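Presented as structure tokens, the chain that follows is alone, the form predicted alone.
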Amino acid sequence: MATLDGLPPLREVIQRHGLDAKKALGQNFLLDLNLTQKIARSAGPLNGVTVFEVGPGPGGLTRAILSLGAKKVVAIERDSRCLPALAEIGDHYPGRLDVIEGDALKTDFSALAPEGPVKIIANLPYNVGTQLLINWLLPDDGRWPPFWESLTLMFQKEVGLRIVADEDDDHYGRLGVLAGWRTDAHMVFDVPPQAFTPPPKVTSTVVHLTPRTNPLPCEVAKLERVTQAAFGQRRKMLRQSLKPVGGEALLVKAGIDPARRAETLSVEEFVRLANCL
């Protein structure tokens, strides 16, 4: 079966290296290079950029990524069984792939970052995806603008629902906030179970993000502090479960009724609060 790249077909790479999808690492592999092309494509054009990939598994995406023409792609894969398959990607394409083998979650993605423009597109594994998310909308270093141009993740649908719900939206809470407080973002496509290897019990999302130049100014710290209050007790109005950060003085000083809930307060308004607190 021809291949859009003449590398082999990604089933033939999976049976050869033995690569079945372990549960523990939340792995679920895409073979259709047709749908790895999509989710490639909708990052933007990748000519002349490096990109960040998490977890490539048996390389589909990463096969996508360089055949639009990447000039590099730096892959972070903790599963040793994937790295034969990804120098087989690696030599054909000789000088655009290095792959790391370790924790995408305890590797600083900024210190790898070369000079010129930076994508990160993955399939990120369920495990982990959000919490990576958020160590790129909220680095250590405290940079912003960040490293990265844009950022192109696949998620569980009912989490890339809540990146992208502003207030009341059913699926808004502490991840809407810190997303739009930092990025502009939006759903790109739904893909379905049967499009991976093994099928997950859930629909997927490709979530593409670009970050705000000059977003709100607000102190990281304080904003997450407001916001774990305030939706750690959603359903209760704001005077109640903001007590532990000052409680209806600090909303009469933000100028926002006590009596709301935390659904209902725009992203300005988180931040307005914060600033107070």
Given for the second form:
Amino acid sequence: MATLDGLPPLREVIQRHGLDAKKALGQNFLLDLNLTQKIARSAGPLNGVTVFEVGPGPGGLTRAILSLGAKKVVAIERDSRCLPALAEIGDHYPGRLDVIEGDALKTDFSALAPEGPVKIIANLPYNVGTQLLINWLLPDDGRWPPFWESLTLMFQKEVGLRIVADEDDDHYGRLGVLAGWRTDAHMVFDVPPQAFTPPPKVTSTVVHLTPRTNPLPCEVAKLERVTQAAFGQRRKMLRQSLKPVGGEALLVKAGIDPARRAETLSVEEFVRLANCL
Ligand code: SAM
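Now that we've seen the form predicted alone, could you pull up the form predicted together with S-adenosylmethionine?
Zooming out: every chain and molecule, the one shown earlier first.
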């Protein structure tokens, strides 16, 4: 049966290339091109944009991004079995798909970024998703605003809730502080397990993040130290949990009540603490 983009249906592609899903690689494929288009559309206009995609797999999301007019997709895939299927997509969209076989965790995305707008769109392998997000939020080269204009990423819903959480929310923690400090982050829509092949155990969610142009000034390493100490013992009062980084004296200096708990502090208060370290 023909598809909207004229390429074969994904189920057929998977069968023909023997792409049975490997759990160790977090392979839960999306085979519905309407759904992959919906994800790609939530990244906003793609005309003239270079898109970095992590884990294209058989290429459902890649096809959606290309059909929506991205100038180019640079896709990083660890599983070499997927390369022939991706090459077929590359032939269909000549000059617009570069596939890099490799581990996204070891990829220097910033070095690969061309001139012009770059967006990152991915249905991430769950075992590396959080670390990749942290790498994009806290790049080694310290550059901010970063090379990317937006991140549109699929996570387990639990992780999505942690990314967008504000203070006084049960899901608020280190990830919420880091994402809230540097970006404006929101959840776009949920995707049920049945949408994937094979279905994962949990619901997933698409999160969209755009960088703040002027995040509150703060040293990353210091913010990491205070959030790690504070949320390492999140149920304790801050005078106790922050002992390794200065305890009560630090809190008094920052004008924060030492009897409060980590989850009640806003991003601005965490930044104040970090700047008093
Ligand atoms: N994008 C496809 C889709 O939506 O159907 C596949 C998504 S699947 C959840 C995750 C993909 O990431 C798999 O193709 C897997 O092989 C790939 N992958 C896993 N670990 C990776 C890594 N460290 N670097 C790059 N790709 C990885």
